[in-house]
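Consider the single chain below, provided in structure tokens and representing the form predicted on its own.
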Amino acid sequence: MSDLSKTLILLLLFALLLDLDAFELRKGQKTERISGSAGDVLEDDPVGRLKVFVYELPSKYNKKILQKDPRCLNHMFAAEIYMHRFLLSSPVRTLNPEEADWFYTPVYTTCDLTPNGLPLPFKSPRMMRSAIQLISSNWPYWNRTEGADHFFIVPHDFGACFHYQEEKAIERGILPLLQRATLVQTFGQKNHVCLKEGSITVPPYAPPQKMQSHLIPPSVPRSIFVYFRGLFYDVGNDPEGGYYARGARAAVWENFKDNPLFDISTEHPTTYYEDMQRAVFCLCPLGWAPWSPRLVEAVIFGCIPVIIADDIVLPFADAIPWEDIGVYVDEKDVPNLDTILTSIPTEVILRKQRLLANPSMKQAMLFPHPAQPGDAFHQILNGLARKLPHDKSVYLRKGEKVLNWTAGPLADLKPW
């Protein structure tokens, strides 16, 4: 027998090991409560902590893009969106601007989709500039601050740098007049242009509905050691190849494509909720940026998942205790996946599945409709919550001015 044959199969001695043992915890159904420094916040309750003011602006800048384009409702940026219609009925929402601590301005700049529904971030500048001149120009409490005590929801790929491609979002930087604002934000990633200090990351959208109807029963054995369905290479547009996830997949797929213990392919079937709730570790490996919905898909099902994002800023990290729930790899270190996770002992893996039993650890992940308590909205809010009281430096004196407004590409300066 070939050195090659006797390795396979004492590794898939360990995964049916490992199966036998996760066969028993689910089972048994034991969950493992969340404590430290992070997960300590996860179950806190912002109402009495906040108010936010939420500006009434046009249909045009909201409601009647999403009429135009439904589909908004469900990609992974629509945390926009419901996080509109949250505060819209939240006890945290006050009508009285004056005793407001936070002022929201519902735009919803990801609304723009391709005939294929990809979000074009072209327009977003002038669509925001547009509504920052609205309320600064009808309301007195934005030129206290200059956005200093406003918080926005930007969730492209690379935040409000607002472009897809890596080179010309650093090329363009945040956008000038929301260098004081807080923003909330999917893209994470530490030393990052695009990534502003106090900024709150945030999961992108997954539509808790649709998920919650391909829940399998708990105790269907986890049979697939590693799994990952998606792009190893994006031949459309880094036709030489090396560019896309910076190498990240395509060594995953060049060095784990014929192994038995990697179930991965770029097919995504319509079992693919079930199979992630079949397998042990689940592929969270950088795109064009550093995040993805298969984060959020793995905490909801149980995957332990595998960051391969150098840098990475997880989503809510002090609320969630993502070095305990998941395994980080550098991407310099795919080509040792295997090893990697072959060589974590049994004990460790359990408890990572104990603690992703935690019903509150999923929660936080996800904007549910209504909303439930620690969901992603109330992760927000307790992040906004704990920024404050704002310091009194952020209230400008009298003519005082920050913002340079004529700042960034002529384009942006267009009316919208």
The other form holds:
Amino acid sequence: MSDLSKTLILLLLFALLLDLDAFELRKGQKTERISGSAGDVLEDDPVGRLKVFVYELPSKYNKKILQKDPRCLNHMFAAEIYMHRFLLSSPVRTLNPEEADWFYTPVYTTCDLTPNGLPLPFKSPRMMRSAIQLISSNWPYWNRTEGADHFFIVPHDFGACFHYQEEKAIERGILPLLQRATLVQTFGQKNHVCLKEGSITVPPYAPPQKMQSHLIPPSVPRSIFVYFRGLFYDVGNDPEGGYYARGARAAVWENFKDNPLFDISTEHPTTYYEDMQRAVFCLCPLGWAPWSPRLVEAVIFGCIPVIIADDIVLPFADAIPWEDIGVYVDEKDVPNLDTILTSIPTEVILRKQRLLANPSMKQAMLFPHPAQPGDAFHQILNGLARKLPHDKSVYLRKGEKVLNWTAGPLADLKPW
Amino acid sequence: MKSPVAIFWAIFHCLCCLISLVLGFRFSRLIFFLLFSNSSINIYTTQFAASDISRTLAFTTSITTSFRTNSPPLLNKTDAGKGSRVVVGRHGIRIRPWPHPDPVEVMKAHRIIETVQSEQRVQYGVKNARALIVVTPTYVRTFQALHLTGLMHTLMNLPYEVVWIVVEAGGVTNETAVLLERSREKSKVRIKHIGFEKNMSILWSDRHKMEAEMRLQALRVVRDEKLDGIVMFADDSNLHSLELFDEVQNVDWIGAVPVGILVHSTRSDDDAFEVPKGLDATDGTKSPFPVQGPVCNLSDELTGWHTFNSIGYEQKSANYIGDMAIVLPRKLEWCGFVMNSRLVWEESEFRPEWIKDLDMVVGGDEVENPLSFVEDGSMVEPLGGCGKKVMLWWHRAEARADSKFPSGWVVDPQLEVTVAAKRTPWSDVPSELESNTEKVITSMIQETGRKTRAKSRTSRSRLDERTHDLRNTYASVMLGSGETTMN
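Same protein, the form predicted in complex with the partner chain this time rather than the form predicted on its own?
All chains and molecules follow, beginning with the one already shown.
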């Protein structure tokens, strides 16, 4: 009799568990796993998969520059500084350069700020060139591969083209000395001169503590349909309109300024972060450059990013399936933005919100200090690890030279 | 002495600037392109400038460019790189021909927002929501329709099951019933319309007492019918935020929410809000309006109450309903408390000992607020962020007790004659509107004058009486229609 009752109880418990499981799924999952073209790699641990050697440069390349202007720690180009600090104390760092897979050169090229806080790129090519001359003369590893197993962080507007104006940046092209190195940059646009094959695109720096201090309970209902705060016309630099953002932001304004579904304006509200958490869609249009911290903010606050930038390459594009998470709108389709957004099926919208709610997605966009597993630092290392092992052609034969040390505008050749 | 060439160039420069201003773009580049078109291909081998000029050719007037404009073939295509379809340079600003919202799309967007919000509620909202039992005392008066409709719409918008007990002073009337009927077709609010046999008095103090009795009557109904849920006391003129109803789901037995008191003054020379000086002196934050509710210490335990301090208001408080003076609330209002309905059930086994039975409470003195239900005041649960989040506003606005209004606010049958008033109580009508309405008024008077002369004597006197009454109550209506016809 007791056996029978035991089996009955077990059966009941089993049925209950099954029921609970099914019940959970039916109730509505909160998140969904994210896997990009490289697979389910967001939560990979880079420790043990690669070794990085950090060159010891004189402090005029990094510490002194930071001392001169500590604002560099808070602006959106601060990733170069935090990456250096992270690597110095990370377990992937090796002090033995013979066993290193990658070599890192800590030079802060985006820290020469105007009084307004915008970085001037005019000295950056010379600074970079001087740093490379230093490492190539003091260590043999640069000449061994001419930089093919070295990586550099260039978070400026157009990456290693070192200019804020797109036309001039295209004209300059990527610094010739960096031709073979891997570039870690925020700029990404397909078939663009300033995006090299094999570069790793990263998100711009956004202050993690500031964003986390503005979190509101997730039960607050999202009642804004489309949200955007920022410039539509850059009156100082492009008064006629049409240059700035290739006319896309101005088109957004002209078409939707009196549409009650679009909460768009140029104001700077103190509740900016809270408002994003109450919106369903957040516009991330291009500005003078296609990338912006708005993408990071939208992901952190669970607002579906509407990306209006033709051919843009978004951060960690091989690890994060951005087409499933955000909405891409061509610049020529901006006048139909309301039709496009309202015709997205609701299941798709709910799925995007579930993907955004995934904590590893949010973590991958941040540069917290101290570093946490799964954050942007680790994604960069994962990206570098995925490029290993180096191809044999990386190592040059004796006497072979590929780089032209005198290429580029004359002004760049001056010593720094 | 400047050379004539320099003066010529200066004048030429000014002329060019003026022309550019008129045209709206820098035409100098265009001129250069046209003049040196053959050699331009050699000069502008770098990619960007040619596109710039060709673009200015295509989109000369930027803002009014139509969406359907096709771009002319570019002479030198500027790519950002090989094979890129993105072109650097000036682009046109695309505006569609009718840049206004489409109502069908607006509705689709609202449906999307609704789906998103219900999903949020499923994931983060209240699990196992309980029914709400809302108790509202009311009586037929001028502003009843206004207040009751507002409350009705709030309750109709809730995602919870609602049982609405409306207790009416003076017995169940048709007027209130018709009003409540309007909710039936649109929502599932269950309404229990109960009559209370005494008539409402015109003194505020008596009204407060009677409202308390009416609420206790409703609690008797809850007990008799064994209604299950959370009892809330919603007065018809109060303002409720929808978040309040989510917050009260957290109550176990009896809870308190903070109530913002909107004490208004109709006289313009007074401050709109007078901060009562008697508030907690240690409380550093002075709120701009009085708030009644629970106060907690740092570990979120109830330590006391913010009550309404009527010191400073005595001279100005209203005695009669409809007085042009401030209406003061009691120390703690009923609306700030919510109770589990099982509290009032007979022989509830699970009811804690510190709760008194309903009969005991009713038999005793006047019940000023639900704290009489508990023997130990510290067992009340503080809700609403421990008294910090105000989601409910107490407010009393009533017309004069002897003011007349048509039943159901419908005039049936239609009036034969309407005469606009020459003077209205509103003195701040802007002067241009006044002159317009003057014209309407005079024309109306001429018309009605003709009509009155045609009627007989007896009917004329009746007419005069009626128009005298109508003048007072319908002056605003005439003024309103006068304004609209002028537009």
